[in-house]
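Have a look below at one chain only, the form predicted alone, in structure tokens format.
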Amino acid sequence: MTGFEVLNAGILATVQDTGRKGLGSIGVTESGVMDEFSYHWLNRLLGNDYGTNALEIVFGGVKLKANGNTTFALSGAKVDASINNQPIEIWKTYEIKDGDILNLGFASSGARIYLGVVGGFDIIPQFGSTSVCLKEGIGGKPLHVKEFLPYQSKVFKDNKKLALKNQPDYDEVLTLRVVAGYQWDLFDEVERDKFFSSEYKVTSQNDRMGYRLSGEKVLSTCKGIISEAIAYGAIQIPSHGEPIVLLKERQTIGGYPKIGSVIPVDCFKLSQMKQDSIVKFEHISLDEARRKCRKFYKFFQENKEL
């Protein structure tokens, strides 16, 4: 069998794809890849079908031994990587041969690294997806030492590289665009102005479920609401007044008031922010948010060129 043998598992690495859609009504969260920008470009580099799975690696520290030849690529966070101690680049395809050792250091910019192979990893889907959901224990477990990640022995000789202009910069202050939420009117104009004019810092409490931010406190006119479904990117404002942006492994329902939702294409950027990174919020209309998201997905679903 061909695949990667795990020599070092790193801090946290999980197989992810586009997630489980339409199961929120039975309490199954969406899960799936956190930074879809890096993930979709990765599959584009490898010539994979839309939605092919990849390995999502938090911060790095992973070492793999190839059993059989394949073509792979890395994307996402900036990281020192090597094959047999020879440095390689991210955002570029490489052939790895039987017995080769792929080693990843730790990210110097960004938080999540993506590793994909031609054709994806051969994993049986659960509930229509190969994504590992940590919160609910669906789809398997995080990577561990001596695990085997099977892949098909497929190789293409012509290396591909993503143009520098398309590669993201994770060190800039991030502006998150927000559409108004159901509880918008429960925040008066002063509180909304405070929210959109302030800078917030990413705290240590950030994971696949969501990012807790610290900064100017924003207060609503209510202490709680009847629990309701929670959208991807929803910004909860608990009683302490500091925002929580909910992401791919969010709970399916909740009872905190929500001032709005970060649009999906900006949630992808947020997932690359480390502790102490600075973020700001900007109001955007629902129509404009839809246009931006449709443009993003249309590009990756219909366009095959780099």
Given for the second form:
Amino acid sequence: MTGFEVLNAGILATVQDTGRKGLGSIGVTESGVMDEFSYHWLNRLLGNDYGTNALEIVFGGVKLKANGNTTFALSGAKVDASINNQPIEIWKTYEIKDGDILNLGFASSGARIYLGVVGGFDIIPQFGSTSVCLKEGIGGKPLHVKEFLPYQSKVFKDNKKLALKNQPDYDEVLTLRVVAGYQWDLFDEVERDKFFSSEYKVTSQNDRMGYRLSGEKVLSTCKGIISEAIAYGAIQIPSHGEPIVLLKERQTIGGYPKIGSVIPVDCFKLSQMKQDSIVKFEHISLDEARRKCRKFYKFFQENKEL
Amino acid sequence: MRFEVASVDSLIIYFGKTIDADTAKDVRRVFFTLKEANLPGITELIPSYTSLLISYDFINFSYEQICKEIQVALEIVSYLDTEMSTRDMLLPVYYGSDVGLDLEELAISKNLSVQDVIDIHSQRTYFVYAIGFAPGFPYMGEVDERIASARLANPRAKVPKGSVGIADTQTAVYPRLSPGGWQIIGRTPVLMFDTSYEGFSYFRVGDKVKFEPISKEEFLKLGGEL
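The form predicted together with the partner chain, contrasted with the form predicted alone above:
Following is the full complex, with the preceding chain placed first.
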């Protein structure tokens, strides 16, 4: 069997794809990759089908040994990587040969590194997805030492690279565009102004479930609401007034007021932010938001060839 | 019914402002109707006490288009026997002090005997309003005011699998070992979430549930773990 043998598992690395759909009514979270921008580009570089799985690595620290030849690539956070101690670049495809050691340092910019192989990892999907959800015990376990991550032995000749102008910069202040919704009306003009004119800091409580931010407190006319389903990117404002942006592993139902939702393409960028990063919110109309996100998905779903 | 934007690819329909059986019935009617209708643009339906979140394919459908589609579907299927979808369910629970971690304190705080708490909890028929928080976690109501009690000030880091808890006038079962703040009064040997179940969740929204007190021996015989 061909695949990666895990020598170092890092802090948290999980296999992810586009996640589970249609199980929200029985409490199963969506899961899936946190940063779809890096993930879809990764599959594009590798010539993979839309939605092929990849390894999502938080910060780095992973060391793998190849058993059998394949072509792979890294994307996402900026990290020092090497094959047999020879430095390699991210956003570029490489061949890896039987016995080669792939080593990742720790990210210097950004939080999540994606590792993909041609054809993806051979993992049996659970509830229609290979995404690992640690909290729910669905989709298997996070990467661990001595685990074998199987892939098909495939090599293709022409290596590909993402143009520098398309590579993201995670060190800029991030503006998160927000569609008004949910309990928007419970926040008056003054509170909304505060929300949209303040800078917020990413706290240490940031994970696949959501990002808790600190900064200017926003108050609503109600303390809690009757529990209701939570959309991707929804911004909860608990009674302490500091926003929480809910991401891929959010719980399906919750009882805090929500001022609206961050649009998906900006949630992907937020997913690359580390503790103490600065973010701002900006209002966007539903039509404009739809146009922006539609463009993103159409680009990745329709154009197969790079 | 009030339609509201939730995000770029989802909307939420509100059916009322209070937790009650009539509102829950409206939620359920629309939930099952849309599930049955299987509209091409709809990707996810998540019902709760007074609302229904609908996610849709926003690449091919605008908010206005999807709202219209939903309204048309609801008009065509003007009647659907939603009672067909409710089931009478019996859930065995072992109310021992070894598994009912908060049972004694709850009884003391309510000026009741432990047996009173068990009787009051197991005499009523509950209604599954929503399933969420975790896979298969059923939000059930209403708990008798005499035993209704607030969440723990310090939530537990580990609530054992199968634990039956109370939070305000709600009651629920923890499907797996997880953190939680509900007051725990017993444990069921029945799995809440399993791939062998049709639909994976033991309960469905709309089910009517009664708890059946069982002995420690029965609990163990039914596969319960202490």
